[in-house]
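Just the one chain here, the form predicted on its own, laid out as structure tokens.
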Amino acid sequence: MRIAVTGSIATDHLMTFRGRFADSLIAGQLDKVSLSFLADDLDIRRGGVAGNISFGLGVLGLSPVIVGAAGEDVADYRAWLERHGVDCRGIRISDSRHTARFVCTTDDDLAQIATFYAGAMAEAREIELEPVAARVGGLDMVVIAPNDPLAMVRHTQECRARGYAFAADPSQQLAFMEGPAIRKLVDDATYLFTNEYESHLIEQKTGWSADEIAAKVTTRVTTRGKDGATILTRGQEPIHVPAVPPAHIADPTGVGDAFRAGFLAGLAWELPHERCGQVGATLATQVLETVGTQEYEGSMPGFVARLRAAYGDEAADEVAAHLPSFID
């Protein structure tokens, strides 16, 4: 299954302040305010929606291809994604923009000031997805995962004129469109990927029911955080899939991209949703023990154990059949 992810390319630069930030804001003053804290660690990851669901793909041992923009900076990036089966030749390179990029400083009371900076992620608008399904000899599934929102709007289009299907998981940029544009994405979505919360906001932003959004996607999967996920299909019974226990909680950042990846990559071996659904909820709790979003590399062997106790013999036995060798 030839599998593109398009989205974002980004680097997070994580700072601590050892303080609160609060004690620096004075009432009456915020519209003054000019303020420098001195953060005592940094803290530089890969990240990015489409860099982070890939790289899952990848670990699990399959050949997605990215898509999307960054700058001439995302060179020992796109070397690593590349080391892990990742097929980085749809990236298109800015002559003028840096990678995107997040900084957020955190202080001792959790309260983040943090800035996006979108940088060349803004030129995604400019790929055409044509050349790139031609290269690779076609595309089976096409994910439309968080990136320039007329990137996102272009690509979704793209995919029904060439009669791609598609993934729809708008997920942050949510907050930032508009109805009609998130309609766009979401119409005739063979997938639509959120979040409990997110499930709400398409439906107060598009206007449209439940039931309405349910006769537009085949498939809508939604997270649940510690409950688990549901999957919806048109014209079957709900399957609900519990999540995996965390032995120990180090950082949410990623979880979501963990779960899509093992969705993906259960649809891309051909097993039923449940089971695709088992391989994202284990996946996304390596995420959860480990700090950083491709961190989890090393936790892999010990994999299957996991799936095992979770779901049973039957449903690691047939996971177990598509994993590389390095993963027990």
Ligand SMILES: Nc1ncnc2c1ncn2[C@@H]1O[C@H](COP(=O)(O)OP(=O)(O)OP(=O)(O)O)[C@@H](O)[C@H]1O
The other form holds:
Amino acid sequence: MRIAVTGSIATDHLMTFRGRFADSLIAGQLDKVSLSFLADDLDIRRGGVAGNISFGLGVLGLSPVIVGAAGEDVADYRAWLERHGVDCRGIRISDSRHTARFVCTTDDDLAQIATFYAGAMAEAREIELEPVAARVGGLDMVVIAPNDPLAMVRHTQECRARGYAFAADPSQQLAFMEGPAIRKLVDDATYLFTNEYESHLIEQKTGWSADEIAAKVTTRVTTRGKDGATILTRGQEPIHVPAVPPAHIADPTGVGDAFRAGFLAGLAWELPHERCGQVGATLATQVLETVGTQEYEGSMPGFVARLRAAYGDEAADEVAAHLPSFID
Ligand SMILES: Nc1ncnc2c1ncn2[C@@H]1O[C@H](COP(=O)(O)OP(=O)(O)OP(=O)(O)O)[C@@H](O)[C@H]1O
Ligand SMILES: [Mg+2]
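Alongside the form predicted on its own that was just displayed, please also present the structure of the form predicted together with the ligand.
Below: every chain and molecule of the assembly, starting with the one above.
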């Protein structure tokens, strides 16, 4: 199964300031703010939704094609993804803008001052999927994950026009998009992935009821944090997949992306939806236990044992048959 993952490619630059921002903000002087904070640590993490999902697929032994826009500065990140099995030839390199970047400083009160620079991501709207499909011999599933909003709409329209099956994963972009654009992203999707909050937001913004969405989307996957996930396929009984309890929670960022990567890997292995959800939930828990969204490779030995403990022998044996040998 040839999977293309479209979406954001970004790095997060996270700093900590030992002090309180509030001590520097002087009431009455807020019209002339000019502040600088001396940060102690700088942590640079690879991220972006397309980066996270493709990385997860790569770690599970698949070779997804990542499709998105970045700057010249993406070279190291690209090499990292390639080392993990991701086909990066679908990354468009901007000749004038840097890769999208999230810069955030957190103080001792956990107050944050953050800036997001979209940069090259805006050029994702220039990307056409057809040349990517031609190069890899066709696309069986195109994931449309958070990205430049015009790119998301364009990729979806191209999938519909060319008959590529697609998975709509609008996630955090739902907050910034209006009903008519969201309708364009959802209609005709083979899969619709959201968390519970986003699932309500879609209904509210599009004005479509759950039944109407069920008529437009073949399978709707809704994740519910520690309460697991629900998989609803048109004409079938709903499936509930319980979550895998974490040993400890280090950082929840990226759990949704890991769930999607695991689910899509299950689809590529032609496993039934319940197994797909179990692979997704197991990978999500590995991410929950590590800081960062692409730092869990070290905990992959043990993946099958964990899936076995949560879902039983049959599930574990079926999944293990498809995994690379370092994962057990
Ligand atoms: N506290 C938790 N304990 C166990 N599993 C969890 C927990 N939180 C999330 N998960 C797993 O991750 C999946 C996705 O979680 P969730 O619904 O919170 O996604 P999300 O809100 O899209 O997350 P994000 O956007 O922050 O990545 C869940 O279906 C579950 O399998
Ligand atoms: Mg999410």
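Positions refer to the first chain, counted from 1. What you see is a predicted model, and the numbers here were worked out from it, not measured in a lab. Rigid core here is just the name for the largest C-alpha set that superposes within 1.5 Å across the two forms.
Asker: Has the Cα of residue 22 moved 2 Å or more between these two forms, judged after a core fit?
Answerer: Yes; residue 22 is a residue whose C-alpha shifts (by 2 Å or more) between these two forms when the cores are overlaid.
Asker: Once the core is aligned, please say if the CA of residue 44 is shifted by at least 2 angstroms between these two forms.
Answerer: False for residue 44: its C-alpha shift is below 2 Å.
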